[in-house]
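Shown next as structure tokens: one chain only, the form predicted on its own.
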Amino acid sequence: MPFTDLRQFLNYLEDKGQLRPVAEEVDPEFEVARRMNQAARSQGPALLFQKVRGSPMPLVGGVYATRERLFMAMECTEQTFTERLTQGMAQPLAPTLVASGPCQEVVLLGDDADLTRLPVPTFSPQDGGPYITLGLVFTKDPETGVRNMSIIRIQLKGKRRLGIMARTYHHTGVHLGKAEAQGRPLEIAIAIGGDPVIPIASQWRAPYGVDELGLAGALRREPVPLVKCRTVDLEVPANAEIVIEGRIPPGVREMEGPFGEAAGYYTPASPKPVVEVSAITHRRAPIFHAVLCGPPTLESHLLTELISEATHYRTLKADFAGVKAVHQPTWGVAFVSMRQHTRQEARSVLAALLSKSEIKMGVVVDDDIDVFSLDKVLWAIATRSQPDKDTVIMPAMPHSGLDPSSDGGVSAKMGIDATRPFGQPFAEVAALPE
């Protein structure tokens, strides 16, 4: 059975042995980043702070960060979860719209909705300020309707007001720039805690238009239960912490940042649009929910990979059937294992892979090799690869903004054949007894 809230899964995770509840009381500032960075650096439990100073509100992090909670949260395993993933994206479930839920059994309207009673931590020294860092953004495309889920970066600069880092070619971008060209606001709502699976599935870099809480329907086998917000045309899961309703205007930029971003280096501040908070809802005794960016291997980083590695799976596999996995080990790099049916295969796949804006570096191994082994991958390159003739550089492609190294987007690439030469004699593997 699928879990149906954050409530649940964190019971299965204590039950589990993977949450701690925390007990003394914990500064947002610096304090709860400290302690999940120690848990997240020794493959430690959830953390579950009771008492967060200055808020009534407790605080739960660190539940995603091993790939085994994330498994747990997905029901599934490291050999199940590529399967469960694609299928989903293949064969999505639509949400459902219920009457009523438990992320509005407390309703706070105008100057009741104070932002500053949520445990919003402080994460990095340099941080502009507090950060919302697993806020589920719903917007609407203005011209068609549609519904947008994402996560973004979320600062907290007064009691109604955030700042919001949406770039113009994310989809809340998108959404943005439309409202903006027809002079009216872009209404927003941003959903913390609930069905622990929402969060994997808003990082599906879906096609635009399509809805993200699909596949989370598709993999909790059931549909996400929806309510209509109180204040803006949205809807939000039923069964979520916490829900922050406003408003973008159009036309307004206020100084965001810096932050401590999941590529491990801090990007500067610089002017970003802002949200006008007009309710906040949430449950009876809520609990919010946060995630630790910073220098890999954090859960920001296993949040995102994951289901990365399933879509260039699912996009890779479509082109060449001999692709076996992959593996995103850290943060703009991915390793491929496959068969190859014809001459330089390995060789295509690495420019397919290359062309996706988030990966720096490519490496393609035989079918032989586990790409969840990093010994193996090295092994592979090491033996089975010559630097002058099996690295690929790709000049000038598209790259995350978030690589300080690159320049405005725009970054030189490398890939690595680690394949034998195909349909040639090479050496064999030795074999160990079993």
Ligand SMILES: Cc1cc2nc3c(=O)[nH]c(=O)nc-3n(C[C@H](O)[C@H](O)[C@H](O)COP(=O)(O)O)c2cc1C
Given for the second form:
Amino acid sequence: MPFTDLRQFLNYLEDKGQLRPVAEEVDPEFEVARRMNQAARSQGPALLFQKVRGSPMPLVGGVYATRERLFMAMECTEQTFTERLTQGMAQPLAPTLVASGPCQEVVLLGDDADLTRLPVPTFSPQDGGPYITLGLVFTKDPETGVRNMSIIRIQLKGKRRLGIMARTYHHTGVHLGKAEAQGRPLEIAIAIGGDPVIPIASQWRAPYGVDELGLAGALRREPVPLVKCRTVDLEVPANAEIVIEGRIPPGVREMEGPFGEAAGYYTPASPKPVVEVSAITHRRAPIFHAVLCGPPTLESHLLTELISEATHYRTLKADFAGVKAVHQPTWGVAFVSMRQHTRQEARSVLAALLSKSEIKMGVVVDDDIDVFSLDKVLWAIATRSQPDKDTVIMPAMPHSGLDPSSDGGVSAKMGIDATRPFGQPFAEVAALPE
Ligand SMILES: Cc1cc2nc3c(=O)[nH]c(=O)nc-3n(C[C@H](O)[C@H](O)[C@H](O)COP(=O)(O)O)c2cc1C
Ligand SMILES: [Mn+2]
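Show the form predicted together with the ligand, please, the one above being the form predicted on its own.
Every chain and every other molecule in the complex is listed next, the one we just looked at coming first.
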């Protein structure tokens, strides 16, 4: 049975000893982040802050801070998640529209829609302000009407004003570009809190025009129920805790940032688009959901890495049948294990892997190496590769602009072929008796 909403999942986590209520009042500025970080670094439970200064709403954080909890949300295991995700990507289950939903139990329009009532945390000391870090962003292609779902960092700028960072190559950014070219505003809805698989599905780098909610449906084995928004022509998950509706006016730019980003560094403030809020709807007694952002590895990384691993597995496997597993041990790095079928096949895998914008360093190992074990991968590098022959450098590739060593999103990339030479004798592993 899929979880219907965030509350149900929080109850489940509490039963499993994976959620701790925090009764004393906490400050949304830094204290929430500090406590979430403390819990995360010790693989501790998710935290439900019942009293957040300045807001009537509780805040939950750290829900995705361990792989185990991500698997709980997806009702799968370390062994089965890749298959669940790849199956869901191949056979998505489209959402259904329902007449009403709990996310609209309370409807606040116009001036009543006051963002400052939400317990939005400020994470890193030099951040430009409070940030909504787990807002599911829904927009539609202004030409085709096809929906997209994504997570975008959202800066709180006032009672009814938000700043957003929609990268031009991500789909929300494409929608915005098209709307601006027509000189029209882009409607946007931001859903916070809901079925815990939906944020995971949102991290699918689906082909443009494919609705990520279909993957969420496949993962939960039931379509995601959606309701129509009140002030924009968009649909949002009916069981969300809080929904923010608004418009991004064309051509308007205001300073957004700085923000302590996923690569582990501040990205400086720069002019970015804004959202003019037209409505906030929420459940009765809503729970705000935040994920911790900062240097790796935090829940913000885990949320992306699982699906990224499954996606790379799926695309690599399609071209290279011998691929066995893919793991991203930290930001920008990926390990692949495989059985080669031709000479130098590992190099083709490296070329494919390094063509992914978010991967800067790739290592390919034989299929007897566990890619989830860092010391095994390092052992393979140390004993199965010769740096002068087995390292490939690809200069000037497109890469994430969050990497401060890159030249504005252009970076060299490195691949290491740590596989034994194909078809040639090689020293036998001295495995101890079982
Ligand atoms: C916590 C978190 C924050 C994110 N913030 C941003 C952001 O500010 N801008 C952005 O373009 N992508 C951001 N992402 C990454 C996108 O959500 C992700 O790449 C997504 O798959 C893009 O969807 P799309 O392919 O439909 O564009 C964030 C991801 C997470 C987990
Ligand atoms: Mn998309």
